[in-house]
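Form predicted alone, single chain, as structure tokens, below.
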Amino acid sequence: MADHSILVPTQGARRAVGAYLAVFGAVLLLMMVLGLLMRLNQGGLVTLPPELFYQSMTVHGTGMVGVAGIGGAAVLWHFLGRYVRLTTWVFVFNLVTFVIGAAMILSADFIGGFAAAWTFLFPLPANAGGQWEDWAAAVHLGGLLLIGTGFLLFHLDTARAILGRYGSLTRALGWPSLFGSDPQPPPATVVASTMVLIVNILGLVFGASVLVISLINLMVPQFAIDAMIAKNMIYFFGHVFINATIYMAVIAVYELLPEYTGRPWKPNRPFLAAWTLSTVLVMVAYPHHLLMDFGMPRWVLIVGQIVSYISGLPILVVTAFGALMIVFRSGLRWDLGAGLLFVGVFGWAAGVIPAIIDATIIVNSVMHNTLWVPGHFHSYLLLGQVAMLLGFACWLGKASGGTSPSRLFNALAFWLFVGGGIGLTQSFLYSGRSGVPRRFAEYLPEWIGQARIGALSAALVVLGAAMLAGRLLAGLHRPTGAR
């Protein structure tokens, strides 16, 4: 039977914390800022140069779910630092070269005008057109490549420190209480962290080769790749990545519900059933994105339009239901992180509908170069998995005897973010309804009314979140961790 006593973070820890979530929410903020900008161009309320505005996409893009792994990767070592022994020196390295990485690829798009998207397809970086130079390409491309170097150490770490307590990742994942007799199964922080260090890890050495091969191509254009092979390589990676970072965000979830409502979050068999098969369905269904793409073999398009039914909802329903259960009659007072971590929970639920949608070919094939697109993963990540984060920073803020703001700043900023959420992803999922085409800079006149409603809704966000941030920092002006 395995230990599943509690460790106490060491003060290089909880300061190590503290940092990720500050720049977490400084670079949100720079990256909702610049999503106004391009809604309020879309809208005609501001104009933006075209190569700009690309510019500004590519940025948006490409710091969001660099953003959203920080703060996943935040949440993931705080809490299962109670359960193994990490490497502090591993953490803080992956957030220097986040931030080594994010200057180099701010640097090449802003300055040197790279502007091929988050995908950065093969050949794109190397045949611009003239719109930027190759030293541009390389700039991006190793920013990125820094970053997922730093990621994967991080995932290393982790796989040693849980390995070292467990023995095996198929205990750690709770494969004993599954499918034998062990009655006290891992914690749940333990069995999502080992379910997001598998998938990673493979993600992150498909998306390092595919940059690597992309760099020396740059330099020696004889060197290639097939296209599709390596949009096959980005898309995993992608999908995985991104997906990876809802899962790790969760853990807030599964460790603070309970300190809330002193029920404990107990893994049953279902839990660990749903972990293990997300395992490998959030690796398989990453071909829903290349369902447009006619040179695929169709069993795999058909593989991956099944696999996409299906991929999320395992883990959707174990937490959601769980979430409920904990919360229905608990005599819980709610605060602003309680009430983040629940709408955390409701927005990734809200996603995955019009996600599924989207991942039916014969819809796909109308709806995925509209707005549709943006209206369900910002549904999942803003108000799914940006909320989860933005509750456990108010949590570590409270926990660490930080400044308290009203109550009605609290309720202020906290409608502000969810009000502003729903009515950015209702417009695009109206507009991707209506056929607005998504990654276009200018807009139709009959366009225009849409994407400035959507440009109204997202200053609410930037407002919310800004004010959400503020709070963040001044709590943690102390040491993080004390409880």
Given for the second form:
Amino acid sequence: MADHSILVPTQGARRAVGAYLAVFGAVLLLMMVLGLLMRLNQGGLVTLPPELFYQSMTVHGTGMVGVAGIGGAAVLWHFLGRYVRLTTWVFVFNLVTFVIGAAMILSADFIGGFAAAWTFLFPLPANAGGQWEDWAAAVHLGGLLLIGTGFLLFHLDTARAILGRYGSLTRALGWPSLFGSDPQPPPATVVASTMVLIVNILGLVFGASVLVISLINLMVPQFAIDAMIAKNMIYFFGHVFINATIYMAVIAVYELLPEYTGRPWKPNRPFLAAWTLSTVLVMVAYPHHLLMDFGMPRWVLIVGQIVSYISGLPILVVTAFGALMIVFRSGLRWDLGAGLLFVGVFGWAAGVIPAIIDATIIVNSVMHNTLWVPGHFHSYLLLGQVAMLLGFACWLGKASGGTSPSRLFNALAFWLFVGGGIGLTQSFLYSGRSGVPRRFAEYLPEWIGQARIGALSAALVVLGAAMLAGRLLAGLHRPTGAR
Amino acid sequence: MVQHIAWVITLVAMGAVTIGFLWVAAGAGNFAEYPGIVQKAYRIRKVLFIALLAVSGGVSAATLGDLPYAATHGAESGKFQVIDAVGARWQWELSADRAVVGQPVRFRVTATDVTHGFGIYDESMRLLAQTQAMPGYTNVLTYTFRQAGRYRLLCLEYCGVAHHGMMGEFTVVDR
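Output the structure of the form predicted together with its partner chain; the preceding block shows the form predicted alone.
Let us now look at the entire complex, which starts with that chain.
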């Protein structure tokens, strides 16, 4: 039976989490503004040259994935630090590599003109068609590699710390309780962190490998990789990493909803089984990104559909239903933090629906690479993952004794963010239904009205998020008052 | 229309999730003993999980028999028209720009520079079918046009600065 005593984070550790959240807030807002500009351009309300549109698109996609990772890492590290001894300098090193990598990407894209989207599909980085120089591609890919290296070290440190206390990854996943009779499984945070380190270390290794191959290809064009293999590696990495950002953020739900409601979140057998199943399924589901690659083995694509249907179910049902159960008639007094965490679970649960539908091969053949795709991922990332992170930051600010603005300000910020988010995601989904392609700088006349509704909604999201971020930064301004 | 069905199902399911969350949120301020809630909720969760699994299995079984990949359409044995489509920034080069209503068309799709997406749109800009166009691969997309008219080809995989302008056209005529 493992020892589950609670460790108290040092002041340096708390400050590091504050620094993460400050970077998260700043980068998130910048990326949101870029997203708004793109929707305004598609709606014909501003005019961006196509080069600038696609540079912004590349920065927006890459930056949002990265900052979701940074926010998720802050949550994971903050709560995992209650159970295992983590290394603060590794945590800080990850943030430093992220900031340097982000600066490299911004320079490469906005100064060097690199614009190969977050997907950097081989051989596009080295085949710019005069749009950018090789140095810009190298700096962008190098920045990504640096960020990936930081995250890899971060997860290796969590692995070291978890192994130090629990002895093996299977014990940390709760297998002695799942398959045996150990009455005291590890805390939910430890289980989730173990799952994340397993999938993300593998995802990051594949991502780093294809980045190195692409970098060598820039210098030695004869050194090439099969485009389909590269695509598999990129989507394995991208799929696993972005899912892991949600699995990291959801730790805040496991830790904080019990605190708000006074009800425990017990990692029982269904919970442990769900996380073990999802450890495997999240890695096997990635071929749903390749359903329109007819050169893939057919059985892989069929498995991609079937596994996509079931991969999200275990954790989602356990978590979404668990959140509803714990909040139901709990006597909870809603505040901004609790509201954002609850909305985060809602956004995740609701957003998975169009995602699963898109993983159906016959649907994918008329939805793939339309705006249906940003429709579903903005649902579970913007209204899901980001809402959970904002809820965590809000709780942290309150726990640190930060000042809180009026209830009216909080309510306005909350509903601007949520209402705008719903409008944005629904406009994307409707446009996907209408066949509007994603990643188009210029629209046909019949698509412009939908883009304008999306732009208006995006403006509300930016306004709400700016109010929330400003409030949170004010709250985090007094870290020394932390519990 | 697949897109419309997918959209309606999505709206209904998302609406149900929304109602569930709103109902719980609205009643959160009241209080009831947790053990009683847990007992009932676990029973509902079990039913929900089995229902979702059954729906997933049923939908997979119903849809996996009608895949867009060439061989499942019997394209090898049927009488069809072959059109080679080659994507290169920023145009589609077709070996023929006409097809006939009711006769399956077998598009052999590839690319010479970077990855593109080969999307077929009708006159109302409804997306009918697509496949990826990738250097080193020839993807076979079989489609049977039911109406005469002008059809557009759009690139559905980002390929560079004029990606949005990479459009082609071809005509479908009556027999």
